[in-house]
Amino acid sequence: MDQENFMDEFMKAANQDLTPKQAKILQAAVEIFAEKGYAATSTSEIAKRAGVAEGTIFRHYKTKKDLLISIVSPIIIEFAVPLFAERFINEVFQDQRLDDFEDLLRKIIRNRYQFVKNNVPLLKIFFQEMAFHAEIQEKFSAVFTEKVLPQFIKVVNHFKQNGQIGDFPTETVIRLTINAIVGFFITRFLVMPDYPWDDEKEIEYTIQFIRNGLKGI
């Protein structure tokens, strides 16, 4: 991956004004996170990788754990929200040619890889630390619930109403939906990543599984 690149990627999604202290010390606690993890990281070594005295981390950021909280936050708000954005909705359903789940999921993956693709180290820093600190706990579920959930049900219910998904509970294919998506990604690039994967095949399959499994009897 080209770093620069990487970079430019979370400092769009980041959405704020960095100062080029601050830059390099989110470049480096991104890169040591990844490698080592929040806990095996001490807060010496960002900054030695970083170029900046310790003390300086800290002017910044109160505690490693903010540090760590501003990583994140911008990860959940560039890869949960637009899974099901207002916008992204209205789009889709302004175009008659994706009213098909299928080109619904087709369009979710394909938008969501790029960005998967692009972000590596902070989506493997987001998916280590989310089940160990409460604070990003916290945050994904008021995104997913305040931003996601809402547009996902409007979603699924009209494509049961359509006749392109089962008579299951709303919520259950919710969870299959994402449980699919997210396990491909996961897969793809943090359990598997120099598995010679076929993308475009593992994006079909993945698509005709869900479909597949949605329809129902």
Contents of the next structure:
4 protein chains.
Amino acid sequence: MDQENFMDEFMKAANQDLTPKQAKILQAAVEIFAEKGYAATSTSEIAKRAGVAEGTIFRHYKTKKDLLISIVSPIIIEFAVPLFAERFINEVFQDQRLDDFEDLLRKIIRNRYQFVKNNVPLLKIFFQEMAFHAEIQEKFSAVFTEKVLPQFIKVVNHFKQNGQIGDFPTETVIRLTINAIVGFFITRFLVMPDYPWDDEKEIEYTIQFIRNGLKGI
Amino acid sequence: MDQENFMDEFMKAANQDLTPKQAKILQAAVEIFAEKGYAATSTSEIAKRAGVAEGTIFRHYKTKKDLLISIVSPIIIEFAVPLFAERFINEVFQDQRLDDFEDLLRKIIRNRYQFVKNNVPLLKIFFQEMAFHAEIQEKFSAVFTEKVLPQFIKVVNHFKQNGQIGDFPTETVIRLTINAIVGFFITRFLVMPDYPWDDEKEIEYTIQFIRNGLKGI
Amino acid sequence: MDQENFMDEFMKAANQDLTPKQAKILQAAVEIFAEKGYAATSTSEIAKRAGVAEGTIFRHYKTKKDLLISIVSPIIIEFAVPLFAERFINEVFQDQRLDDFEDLLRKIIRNRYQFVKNNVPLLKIFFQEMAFHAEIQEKFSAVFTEKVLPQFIKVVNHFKQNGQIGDFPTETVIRLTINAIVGFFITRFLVMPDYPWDDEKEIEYTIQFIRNGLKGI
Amino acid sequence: MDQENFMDEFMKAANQDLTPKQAKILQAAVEIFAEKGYAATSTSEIAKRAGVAEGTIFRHYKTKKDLLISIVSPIIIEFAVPLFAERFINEVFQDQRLDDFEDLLRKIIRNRYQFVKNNVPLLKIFFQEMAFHAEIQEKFSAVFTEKVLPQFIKVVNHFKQNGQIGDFPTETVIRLTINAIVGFFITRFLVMPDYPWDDEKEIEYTIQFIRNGLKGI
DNA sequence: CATGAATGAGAGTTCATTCAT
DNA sequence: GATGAATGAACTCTCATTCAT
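Alright, leaving the form predicted alone aside, put up the form predicted in complex with the DNA.
Below, the chain from earlier opens the complete complex, with every other chain and molecule after it.
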């Protein structure tokens, strides 16, 4: 179940209520929003690329912003939730083999690496537009605060007691870790997507960097 | 020389050829571009906030994009160049007291911390718009590749030979380091500017994280 | 036979070929046309208020204008015809008791008062849209010139010979009379529908005003 | 000072702040609004007829509705205020020759006749659109209640004590009178503008009708 | 140097109408 | 008969830019 392409799921899930034209509109909008940004994209361009009449967009999405929200909303949940789903996190405490910070990092990064790779345009839109749209910020805040953060805190505290993480404040550990992971993805897929990355190695270096960085002394 | 407010310099430097109206235009443009993004900002709004006529903007900047470039270009140089000015880097090799990776990190972060703090809107614009404007990307690439990277490589190699940095590829070291530093600034000033940060402590934790993370083993 | 609610008749009359959906469309259209005017009303809004699909309207009325005409046409006939139906007017000459101008005015106003009261929205649409649609003007002209006017002339001449109406040109009498009656209805039901009218008294004052106004001297 | 063409005054008065293009826009808008109604008129058509770019309209009037209000607002005041300006009404009490209801009627009708004749399109727009725009209704209400009505009441009471007006309620007198006058104008200029009217005679008949109609018994 | 009226292309959105289901 | 997705023309309004003053 590694190969989760959100766009595919997105489309599949909606196949019941998504007309083919609507699917094309979403696809076109994601592409162009990612290419030139939401504000610089015109609905007429979306319509053209989607091969539909401009009016068709507004039959399905009341406004252009509505279309943006429809695109960004699911990605927030999809990125964050599985990361710390109950199932996922419980393994850390129950499974002997997972009681190792490094292994957890590896599991997380690997899992999210596939997701990010499969959803670069969607995530680019999310990062860009979160800066300007309160609706997106709020949705993200809610998911992060309610779903991700509590789990993260549990895990960090576990490994701090464990001795695998040093004497940093928990929030700082979370900040440094997320920053290293998300930063890797951003550098890898947004800043320098064309650089000849050896992903396996970079992932391992990143894991090592985080593990050692947090060990303390 | 800590208190470098780029906007001030910017203005001062231009005092010769910058009319007061022009200064107001720049100030207004920076504010609004940062608030709502370049594409979503209208020149008429800039004119209104600057207290000038709509036409006045185009007397000084041929196009709206010209105005953006005029704003972003200097910040690229200002951010990057002093970081690895000859003067700055040579000290590492000549000054005994600087021959310590941690001290260098501290010096860099402290120095850039002030700069970032004083130029949040400008940097926000830079990060946002680099994604969409080839001109900005090219300018940044040039500065980074020609000015920053070589110096960075020298330093990293120095500390690798030194034993203070472990057995990572040099590019990976650079990536992880820049990512940790820039990530700190972004989290601190863009993502969560209202969080009650204890900057002194966070800087030290970040230094410790990078230093240990790169130590190897 | 006072309680003639045209909408009811309208619907009843059509019960043979009017599906329930069609009835709902007509009702919704009358409401919204009266509220905001024909041109400012969208067919989608009518469909929504009528609880039918957008396409359903066009199954019954080829165009939006068709719908308007279907609404306005009958009201023209309904308002005018009974007013001077053969039956109605002949009474004036045959019935002794009706050979009094005042009584005739009273009979007419009372009769039309009920009609107007029961059909305010329909009549509002008629008055509004007649100004802009030649079809309506022509239909009204035809009915007025062929059905109403000749009868009116007969009656006025009768009462002029009678001495009950003074030495005005017949057209002027008709103009002044219709104006006083229709003006009362418009003031009463359109301009100031919420004023605490004592309708009985106002009707009597209006009758007296017309009767005396036309007496001459 | 009979020849008051409001459109001219309108333009003249504004010549200080009205650009020539703006004047053309107003003129074109008045024409087309009168021809086909506000809602059925497109701003592009106004622009075309005015010989300006469509954007020019919106430089001077924030919205299409703004344009309507700018057209209708002055006409309300212009029509109503002079009718019962202090000057005008005081003459009735001071000038011997005016202490005659019939003469006052004649003066009013003659004076307003010219005004109406010169401003038919403007007044048509006013009557049409008042039905749908609360802003217009409110402005009209204010002017009527504060400026016109009180003066009207004074005059009517004066002539009631005088014996020239019979025993009708004052409001009814006002209703009947305004209705007869305005109705004449509407019939004359809107309903049947092409009929070969002998205006002098019709005015006199109307005066006689009102005078006798209100005499009572 | 500064203005702001004017522009016309194009923005997002609504519309009456069509047609396959 | 009824639906509602789809259309594309037309709508109101905004935009970056120009230019006479």
